[in-house]
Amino acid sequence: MKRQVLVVGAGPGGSTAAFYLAKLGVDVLLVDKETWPRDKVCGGVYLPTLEPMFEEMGCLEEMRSYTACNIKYMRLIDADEDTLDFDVQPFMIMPRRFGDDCIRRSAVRAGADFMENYEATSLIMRKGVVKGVHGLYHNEPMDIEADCVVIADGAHSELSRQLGAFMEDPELVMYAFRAYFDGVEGMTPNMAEEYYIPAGMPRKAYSPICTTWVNPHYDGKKAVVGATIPEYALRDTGMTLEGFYEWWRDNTKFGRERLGHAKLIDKFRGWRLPGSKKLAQSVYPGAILIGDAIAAAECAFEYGIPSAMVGGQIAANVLKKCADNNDFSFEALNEYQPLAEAALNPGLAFNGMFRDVLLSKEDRMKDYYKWVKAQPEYPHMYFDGAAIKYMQNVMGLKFDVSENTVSQ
């Protein structure tokens, strides 16, 4: 089988690429190893910056109908269980089996061909150029050739590793799990809660990202609960990830209140995800890599869907030009790299700085809490705006949104 563009992985990034390719009239086949709709181990956050894209895809209203909760507020809880509340631009939370499938079906409606139960096992290489994939379709061998392969099959992509493209930073690798509970108590409607490592843990560890999170679902008593912790911080606790969560549940004020009488209604599901402070080289002869397949999740809160979808849209526009010119050379494909860096690096850099200079030390977090609470508009400050204002006015850092630059 030969196609113009083959997209491997039907998550948000791959399906976005397939949608825009089909919309632009490019021949595209989207493949995925799962049977759809499939679940995805994740907190299920779809940020508001993506809503114009969802609307263009024709799936925004359907996604809203599946939304378990519209988050309008965020609460940070530090090591001493002091709280800091923010307003946020409302965002949707829902199980990924609903949200991701809305995006995938948008690609199919636009004209992309879709093949599920196809596992791409390795790249077809000729003279150092990707020419397609070897794979299994319902466990039977099937090769698919293409002028370009968009690799969007996630953080465990063997295709990325075959190219030597997956260069993860061990400091930015995190482990996580999530599960659904009923009977969760004390939640504020439409508020997400994010907790940092408690001060009273048996072994001292510190994490610059929130390590436990509780997001309300549906009726105010259900919630998705998760743990997210850097690999080095988990090692410092001397615990397993589940053991860390159990300690938080049993030994913190909020853990006991939220989950003391809650009932697990799903099983714990875990994953491993590398984050990034800047986009790695994402173009190789015959291939473009997007999303988690090139470790493009930001490193402060580990959101990966925005980078994947923006990357998918940019890849489609570049590949449309390649198709029109019948030129899929590395030079033509590599037009993707500067466009993707311009779109993604400011956000990745901001989250990296937010993590490194604001969240990385407990005393700095304490200062930040005091500063925010002293502002006349508190508690009605927006989360991103407060962080930028603090870093600029208090820490003397430079973050210029209009110029897409961030520096110390």
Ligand SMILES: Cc1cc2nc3c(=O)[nH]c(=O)nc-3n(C[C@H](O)[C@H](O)[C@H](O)COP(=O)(O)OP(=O)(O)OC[C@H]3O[C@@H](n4cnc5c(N)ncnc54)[C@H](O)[C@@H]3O)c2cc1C
Second form
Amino acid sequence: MKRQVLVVGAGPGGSTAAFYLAKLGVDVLLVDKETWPRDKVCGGVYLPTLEPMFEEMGCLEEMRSYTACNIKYMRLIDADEDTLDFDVQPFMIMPRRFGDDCIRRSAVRAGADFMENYEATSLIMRKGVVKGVHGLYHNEPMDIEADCVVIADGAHSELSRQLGAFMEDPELVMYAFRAYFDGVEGMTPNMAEEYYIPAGMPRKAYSPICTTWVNPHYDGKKAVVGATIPEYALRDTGMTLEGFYEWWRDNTKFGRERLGHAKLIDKFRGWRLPGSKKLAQSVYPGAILIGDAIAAAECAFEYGIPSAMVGGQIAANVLKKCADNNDFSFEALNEYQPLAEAALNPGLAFNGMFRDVLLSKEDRMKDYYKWVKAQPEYPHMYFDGAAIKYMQNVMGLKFDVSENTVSQ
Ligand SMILES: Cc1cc2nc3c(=O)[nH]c(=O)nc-3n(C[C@H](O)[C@H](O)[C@H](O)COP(=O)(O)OP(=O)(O)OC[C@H]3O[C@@H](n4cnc5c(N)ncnc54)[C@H](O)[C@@H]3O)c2cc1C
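Would you generate the structure of this protein in the form predicted together with this ligand, following the form predicted on its own above?
To see the whole picture, the full complex is given below, headed by that same chain.
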């Protein structure tokens, strides 16, 4: 089988690429190894910046109908269990099997062909150029050739590793789990909670980058709960992800209150997520990599759906031009790189700085708490705006997000 564009992976990145390709009239086949709808380990936050795209896809209303909770506020809880509340631009939270399927079906409605249960096992390479994929369809071998392969198969991408494209900065690899609970006590309606843990932990080699989060889900007592911890912290302390979470649950006031009597209503599911502060080279002869397949999730809060979707949209625009000119050369595909860097690097860089100069410094966080609480508008400050104002006005930092630098 030969197609113009083959998109491997129907997560938010791949389905967005397929949607825009089909809308622009490019021949596209989207494949995924799972039977859909499929779930994904995630907090399920679809940030509000994505809503214009959902509207264009014709799925915004349907996504709203699946929304488990509209988050309007966010609470940071520090090592001493002091709280800091913010307003946020309202965002939707829902299980990924709903949200991602809305995006995938938009691609199909726009005219993309979709094949589930197709697992790409390796790239077809000729003279250093990607020409398609070898794979298994319902476990039977099937090759698919294409003028370009969009690799969107997520954080555990074998194709990306085969190309040598996968970037893993050990500082930015997070281990995480997610689980659903009922009977969670004490949550505030429409408020997401992020706990920065370390103060009393048995081995204090941690930085506050280790978080537990509790996000309300569907009603006042259900929540999606997760924990993330950097790989180096697990390695340095010998702790397990479960151990970290259990310590938080049993040894903190909030942990005991929220989860002391809660009932697990789904399995714990774990994941390994490399993030980044800067987009890696994402174009190779015959292929463009997007989303988690090129580690494009930001490293402070692990939001990766926006990077994947924006990357998918840019890839589709570049590929439309390639199709019109019948030119899928590396030079033509590589138009993607500067466009994607311009769109994604500022956000990735800002989150990297936020993590490095604020979230990961316990003393700094304390000062930040004091400063925020002293502002006349508190508790109605916007989360991002407050952080930017503090880092610029109080810390005297100057950001050059395009260069990913911070200076005094
Ligand atoms: C615990 C946790 C919480 C998170 N919370 C959030 C959040 O709240 N909001 C947010 O924006 N981001 C969050 N993220 C990050 C987010 O999940 C990812 O960045 C996002 O899913 C990336 O989208 P993607 O399309 O690149 O990959 P994915 O969503 O992983 O999709 C990849 C697809 O490829 C398919 N696939 C894989 N291998 C193959 C193969 N060989 N052949 C065919 N198909 C294949 C998979 O079945 C999958 O459907 C979280 C991550 C973790 C680990």
